[in-house]
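Only one chain comes next, encoded as structure tokens, the form predicted alone.
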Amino acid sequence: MENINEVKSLLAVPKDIVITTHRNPDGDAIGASLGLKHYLDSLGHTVKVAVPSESPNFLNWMPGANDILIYDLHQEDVKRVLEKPDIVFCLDFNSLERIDKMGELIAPLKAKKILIDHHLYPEPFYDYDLHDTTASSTSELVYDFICLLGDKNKITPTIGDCLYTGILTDTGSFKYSTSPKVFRLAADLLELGVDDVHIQNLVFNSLDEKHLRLIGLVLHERMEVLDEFRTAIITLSKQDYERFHISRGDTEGLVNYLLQLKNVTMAVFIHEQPTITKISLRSKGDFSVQEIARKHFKGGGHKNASGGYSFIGLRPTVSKFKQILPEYQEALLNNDQ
């Protein structure tokens, strides 16, 4: 990071302080976020958490989740925060447009804007950044910034779970974008007093009903296996969601099940909400989604993990995919897994 001094004099003096993420925050934006504002607090500012919209329940035990606010439920409350912070931390996000109408509220603001995201392709609308395309997940450039900043000793066990949660999250537990490093983040954590098997049962084993019986019917019915494409597809349309009564967080890694097929390169979750249809993309070794995702759906993300949308519907966003396929065809064959 550069001009770490110059943040380092920002926060010499306690200062009023917003942090946000992208809209739909899963385990990366939320643990990030509340790790910094815990790093943040025992600096003695005041800080504030705000989000366009809710995360799955499944994160709610995390310390502070139930302070955070949300745009989409508490509209004047996030515009009161945001009326004059000194500073604003973006993370987890790389352009404005992520965070929908609170982008349009923290543009013009002459507060200094720190950015700490690791998604390509990061638009010039911050002040300061940390960004690393390589990093895992959000909340290990978290700590890295703790870290920079000379305070590792100031990482509490509360900090810890905060930031091993994303980093579990995000890596899909220690599946994808990993590395020595954060292999040796995670002792680190671990050290500190983070209860892996603690957070592990609270991330992955603490399912409603509806949720496993929603597994169980996308994989049974919903499923659709390409082999000339080495592709897998899963969909849900809005008579499902009303059907299961889906709520946000409910579909949180259903599209991860494609992969432990054993011919599958890429998997693809395609389901359709009130006004917009939603695509996740993920894959096995070199084969990069994010480019799919950013040609032709409007999005972005990480080589392997990237998302996007439409607005046609879900069929004709189905057929449209299916229609690009061929122009990829050759490396999804050729993808050494």
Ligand code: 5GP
Contents of the next structure:
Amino acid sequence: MENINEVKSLLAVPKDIVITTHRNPDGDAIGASLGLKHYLDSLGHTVKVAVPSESPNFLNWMPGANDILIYDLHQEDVKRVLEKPDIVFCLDFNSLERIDKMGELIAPLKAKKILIDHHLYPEPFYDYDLHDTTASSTSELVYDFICLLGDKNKITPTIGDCLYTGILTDTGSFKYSTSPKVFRLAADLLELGVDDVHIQNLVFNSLDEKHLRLIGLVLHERMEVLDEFRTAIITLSKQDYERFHISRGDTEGLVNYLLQLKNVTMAVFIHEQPTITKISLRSKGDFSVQEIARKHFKGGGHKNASGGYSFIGLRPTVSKFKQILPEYQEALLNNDQ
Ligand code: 5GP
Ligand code: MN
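Mind pulling up the form predicted together with the named molecule next to the form predicted alone we just looked at?
In what comes next, the whole complex appears, and the chain from above leads the way.
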């Protein structure tokens, strides 16, 4: 981050601060936001976390999660905190379009906007940034941010729990985007007192019976494996959501199961939401799904994890996806894993 000293002096006196993150916030989005909130609280600032939509229930245990304002549920409260904050932190997203209507509220603000993010190709809507696409997670960058401000000793176990959760979820339990640095950082957090096994259980081993059966059902009934493209797809329609009693959050992480297939290079989850059809893409090795998300589905993300959407409905989206596969066939087949 250039101008760290300017940011430091901005934070030298108590400020009204809003922290926001992308719609459908995941473990990294919530972990980074709450970790940063607890740090800024400790400096004496007034801090609100406001996000566009709900996060999955398995994150509810996180300290401060209950105080998060959700635009979909608390529109007036979110508008009020966004009236004239001094600083807005934008975490784990790279374009204001990723925060829906909240983007329109934030764009014209006089507040200093600080981006902390690890997605490819950020749009220049911010005043300061800590941006690194090689970082495992935004939570890792929040840790770096606090250290850059010279406050490593202010990282409490509570902050550690939040940041560890973000790193854990965005690396798929240290399976992707790993680096010597992220393992060192995890070791630092464990030394602080973070209970990694406990967090692992809270995040990944907290399904109810219905949910685990649902995953089995969906894998059995809705998975398609296209061997000739080393690609596997799960498709869910609006009717499936009703028939199988699927609720929002139940499908979190579903796409990753497909990566467990030996020969699969690309995993795809296409599902109908009330107004859009959402597509989630994952890959192994050097095959980049970012380009597919960006070029064909108005989205983006990372090399191995991207997403996008369409307005043409489920079946046409699946057909469109299958039509573009031949363009990538050679790269899919030649991918070293
Ligand atoms: P997921 O498949 O879990 O929704 O998202 C995977 C990755 O792709 C995340 O890093 C996320 O930020 C990015 N992503 C998902 N949906 C979109 C989208 O609609 N637009 C952009 N630009 N990125 C997305
Ligand atoms: Mn992230």
